[in-house]
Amino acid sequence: MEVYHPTAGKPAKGSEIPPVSYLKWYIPRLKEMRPHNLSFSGLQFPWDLDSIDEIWKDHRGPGIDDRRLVSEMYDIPVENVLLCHGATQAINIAISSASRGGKVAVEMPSYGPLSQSARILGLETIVVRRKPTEAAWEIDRDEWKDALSQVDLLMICPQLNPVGWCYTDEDRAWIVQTCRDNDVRIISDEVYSGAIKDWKPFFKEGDNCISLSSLTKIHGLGQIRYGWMIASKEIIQNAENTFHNMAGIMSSPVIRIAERLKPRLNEPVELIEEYRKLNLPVLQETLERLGINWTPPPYGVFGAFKVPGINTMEMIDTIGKEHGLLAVPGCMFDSGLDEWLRVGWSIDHESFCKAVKVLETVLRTAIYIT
């Protein structure tokens, strides 16, 4: 049976490099332009950029620092910031700059690059998991304690993909303290944190913690590939050396577009809250009619629920395709999630209502067949 979820293990080179099966599955289906699309993991924001003066001109000059936008966003010195081409590149740079050559604990469920990149960079990985409860997904502290005693890096995504839940306060505090006790550095992928009011980035937990993010998921600007990492000055210096070796310098058009939109970056966050208020009740009522129990995460742009007895990938590739529906099966993120389905609500209300009506038809058909 073909495996779609990310994999852990020994360093991987050449033909051993694991694929991002999610993208291999998703991109062809996205190109089908199915009319009812609930697959988005980020906000679909209606940016209208018009034209930007001198966008191709070199933005660099005396007194100009590329990192200013991010440093002001977090109220930190520019020396604690590295800009890069999206959060995926930030993952690789953070691993390269923070690793001391030991094993890496990778959190599952996971988006493939977060948990697999360390293997491509020559490091062995071992898995730690969050597991579902009636609401939040929580950690097994015995499992995590054993793993954290064997590694020097931990890769996490606090707003867990595909379910959207963050750590409980108690789990977060335990993770931070246990990593500190074991001299483990934490790399935290926080691309969804912009939708959480009063979010405390992990880098504020200490010099062993690194935060990564971008303008892709919450601000709907994935096309410009503007990302960053925040860490101690020592790690940022390592990261800068890595970036110069791997990518050279940031693109001037990217910097100019980001600076142009800086005064408007609050607009997508406000739209996310509007979409949640309008769209979530529609989804909850639909699932209740189907007898599917689900508690939505208290923030963010997507969530996932279990459809007992249904292989959701087969459902989306057959019944879903027949009805023009696209959503993301849980098997793309971890083993044991074959019956889970991720749904995004980051689209306009009218389109969402139409798509959820189709989703109900697809689910009813699948459940009836089963």
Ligand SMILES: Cc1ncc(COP(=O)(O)O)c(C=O)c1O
Second form
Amino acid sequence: MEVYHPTAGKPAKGSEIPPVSYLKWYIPRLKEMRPHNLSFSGLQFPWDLDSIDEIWKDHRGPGIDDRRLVSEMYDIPVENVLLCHGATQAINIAISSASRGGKVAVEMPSYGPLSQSARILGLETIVVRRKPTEAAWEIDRDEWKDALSQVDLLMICPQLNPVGWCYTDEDRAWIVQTCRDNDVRIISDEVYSGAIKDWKPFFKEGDNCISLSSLTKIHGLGQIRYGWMIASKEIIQNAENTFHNMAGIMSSPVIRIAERLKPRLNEPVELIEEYRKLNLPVLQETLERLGINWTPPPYGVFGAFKVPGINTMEMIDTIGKEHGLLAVPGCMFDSGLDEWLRVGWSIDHESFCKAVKVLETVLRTAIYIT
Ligand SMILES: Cc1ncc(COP(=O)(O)O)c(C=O)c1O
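Can you switch from the form predicted on its own and show the form predicted in complex with the ligand instead?
Entire complex below, previous chain first.
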């Protein structure tokens, strides 16, 4: 049977390089432009940009430091920041610059590049999992303790894709302390965390911790490929060397667009709050009518729930397609999530209400058939 979730294991080169099955499955379906789209894990923000003169020209000049936007966002020196083209590239650069050659523990469920990139960079990976409860997904400390004693690097995504829940405070504190005790560095993908008001980025936990993010999810600007990583000055030096070797320099149009939008970067965060207030109750009522038990995560624009007895990929590819509905099956993120469905509430209220009505029809039909 074909598997779609990310895989762990030995270093991988050439034909052994694992696919990001999620993107292979998702991009063609996104291109179909299905009218009811609940598949987005990022905010769909109605940006309207005037044209920028000579956007293609080199933006560099005396006194210009590209990193200032991010250094001001986090209130840190520019020497702790590396800019790059999206969080996905930051993942690769962070691994290259922080690894000391040992095995890497990778958290599942996951966005494929987060758990698989280390293998392409010549490192072996082992899995640690977060597991469902009624609310926040939790770690199995015995499993994590054993894994963390074998590795020198840990890859995590605190606000977990596809479920949207963060660690409990107790799990987070335990992970930070156990990594400190075992001399493990942490790479934390925080692309979804910017919507959490009192979020404490992992890099604040110590010099062994790296945070990375981008303008893709919270700001709805995935197209421009603007990302960053934050780490100790020593690790950022390694990261700069990696970036120069593997990517060269930042694209000037990307920097110019981000600088133009800088005064407005708070607007999407406010819209997320509005969409949560308007859209979430509609989804909760719908799921209740269907007898599906679900507690939404307290932040962000997506979540996932289990539909017992239903293979959600099959459902989206058949009944979903017929009704023009797109949402993301849980099987893209880990084994054992075949009955889970990820749904986003990141679109305007009117479109959301229409799409959720269709979702109800699709779920009812699937449940009736089985
Ligand atoms: C956890 C996580 N990190 C990163 C990304 C992609 O970020 P970017 O577009 O900045 O590369 C995604 C996209 O789905 C994701 O889920």
